[in-house]
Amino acid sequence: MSDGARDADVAVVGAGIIGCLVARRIVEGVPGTSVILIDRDGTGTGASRRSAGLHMPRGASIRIRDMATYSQDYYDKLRAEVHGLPIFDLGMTVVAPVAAADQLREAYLDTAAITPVERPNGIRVPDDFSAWTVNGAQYADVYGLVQAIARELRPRASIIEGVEVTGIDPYVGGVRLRLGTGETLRVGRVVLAPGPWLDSPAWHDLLAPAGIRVKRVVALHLEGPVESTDRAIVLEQEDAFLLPMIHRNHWLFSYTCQEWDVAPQSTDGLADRHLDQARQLLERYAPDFLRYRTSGRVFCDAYSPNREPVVRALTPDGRVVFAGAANGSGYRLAPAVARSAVDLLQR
């Protein structure tokens, strides 16, 4: 990738799951790339912080279940290169309509053996639903995998934490990022990251083609007991789910909030109208859940107009690359959207 005197071969900017697995992705496979991951915040601070970091062998079209097919099977490699990565296996029951039966074996990878099951423990499940269990679900701490990412890199790649990219400035044979510090520094590529700060003036206008919008996205935590045999119980009509996070020793419970073109940093915590949205559909499915003390999470992530992640060249000479809006699914996609990010780099 090096083509001429600079400070980098490739800066990437946001590092959060998905910059930090495009810089890895770099480093380990193109030998002699420098490279500067650099983040506004600290590493890992965003959205991967406040991610609930489920992953469900399952895919809306050919393109997602090829990409979680991926991204399972490369962070079993992950885990297996790397010793004591929050990374934990999970067993997990979808529930919905009985009619669904079909679109649900469609939905999910062959190696999910999908398969109907008894009732669920502590789940209402509606007349004309059903249950079924399925296999190769696993939940991260994400901030927490970043983290070991992040540690894993520096020796091979330069971090910046802390500072803001205030604009990017493509010349021939390179890209020029101004800093928030007052700095310059001169790269031969970029791959945008930012996750939810789409709104950012250096990079705003060259994302404003893509349509992507930003969406409120709301999780209870709920201070029930957990067991490590507990398995995730997923609301496939109403796209929600409870999850157990056994490292921190109570459940979660994430449902589609539609709260659109929200702004990162004016996200508030939790809301009556949260709460009440949350607790009609815990009334209905698992109404034992309510007795739990409540608190949550809330912040925002980039929605793509097909609900499938953007990866694309934002310049006309490639040189500016653009990876996420991975649609609440951050972490269970990323390993493959920084695949498709380093491959288009590289053309």
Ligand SMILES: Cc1cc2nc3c(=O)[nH]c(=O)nc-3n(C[C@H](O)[C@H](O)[C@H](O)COP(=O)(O)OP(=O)(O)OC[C@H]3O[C@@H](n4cnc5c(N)ncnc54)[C@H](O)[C@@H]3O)c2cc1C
The other form holds:
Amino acid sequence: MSDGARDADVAVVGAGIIGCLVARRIVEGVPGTSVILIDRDGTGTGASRRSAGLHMPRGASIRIRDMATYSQDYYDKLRAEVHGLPIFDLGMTVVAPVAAADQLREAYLDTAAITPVERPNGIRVPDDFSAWTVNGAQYADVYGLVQAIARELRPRASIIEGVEVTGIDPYVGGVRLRLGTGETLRVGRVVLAPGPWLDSPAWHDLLAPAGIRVKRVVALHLEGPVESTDRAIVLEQEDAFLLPMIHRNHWLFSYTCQEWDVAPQSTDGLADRHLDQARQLLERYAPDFLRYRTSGRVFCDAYSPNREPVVRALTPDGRVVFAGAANGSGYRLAPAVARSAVDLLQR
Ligand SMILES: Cc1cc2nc3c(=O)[nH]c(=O)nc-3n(C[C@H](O)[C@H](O)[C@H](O)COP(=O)(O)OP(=O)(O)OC[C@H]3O[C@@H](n4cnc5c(N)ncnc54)[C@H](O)[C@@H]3O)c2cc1C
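Next up, the form predicted together with this ligand. The previous block was the form predicted on its own.
Full complex below, order starting with the chain above.
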């Protein structure tokens, strides 16, 4: 792939968890390929910094289950290779209607060994609901993880922070990137991993046919103490979960906020309506948690029409590839998204 007339063989635009893992996969898997990883802000400061970082060993479709399996293995290997990564093992209990038992068995990975258990302490399980335990869950401080991956990448890739990509001009045999600094970069191929920054004039038109939208994502911080033995509680029917954030010593409650077509620059923090929606769910399932002082994190993420991550070529010559829109699962599926993006790049 190398060509001395270029600044690099590949530019990865966006240094969140997905962009960093794309860059890592290229330098590890395609030796001799030069990579520039470029971000308008610092590495990991987009959706990745706000992520709850929960990995649930499940998927709504065969493709997502394959991606979850691959990604779980990838993170396990990464933890074995790189000392001290902020990825934490986690017990997980799933609360769902009894009638959903067969669906749960299908959705959770075989390795999760989903098994009925006693109703968990501190959780109000409705009468026609039951509880199951699953293996293989973990969560990460995704910002810390991105920093660790970037630290490893630095000797092998050029990382440019605080520089926005403002234009993409494909030409025969390469792609020119215009930068906010007024400079240009000439590269062989580009992977766009911009998280929820879909509206950039640089790629808005190229990406529009994919139908990706941006949804607000809200999680409350519940300032109650956590123990290392506390388990995550997944409220399957509500697409919500309680997560003991052991590394920060408080709980997090993530629920599904249905506010669409927001922009990353317009996330104004928690509002009354977010607190009301979240508290209604806590009232129903976990009223004990209502006594804790509440704050939170509000940002957004990119969602695809079929709720599966998008990895696709945006130009006829295949030199510009998009990777993202992981529907609120961009941490847990990032290794598999990166694998698909690099496979596509090499075609
Ligand atoms: C509150 C919250 C909770 C979440 N919880 C979970 C969870 O429990 N589990 C899970 O798996 N996922 C979760 N997610 C989703 C997950 O965090 C995201 O899907 C994932 O971080 C997306 O990674 P990314 O690399 O695609 O995007 P980002 O991390 O947003 O990175 C994109 C980068 O692109 C850069 N960029 C954008 N435009 C330009 C430009 N023009 N030029 C240069 N750089 C540019 C940005 O600065 C940014 O750093 C959560 C998200 C939120 C907001």
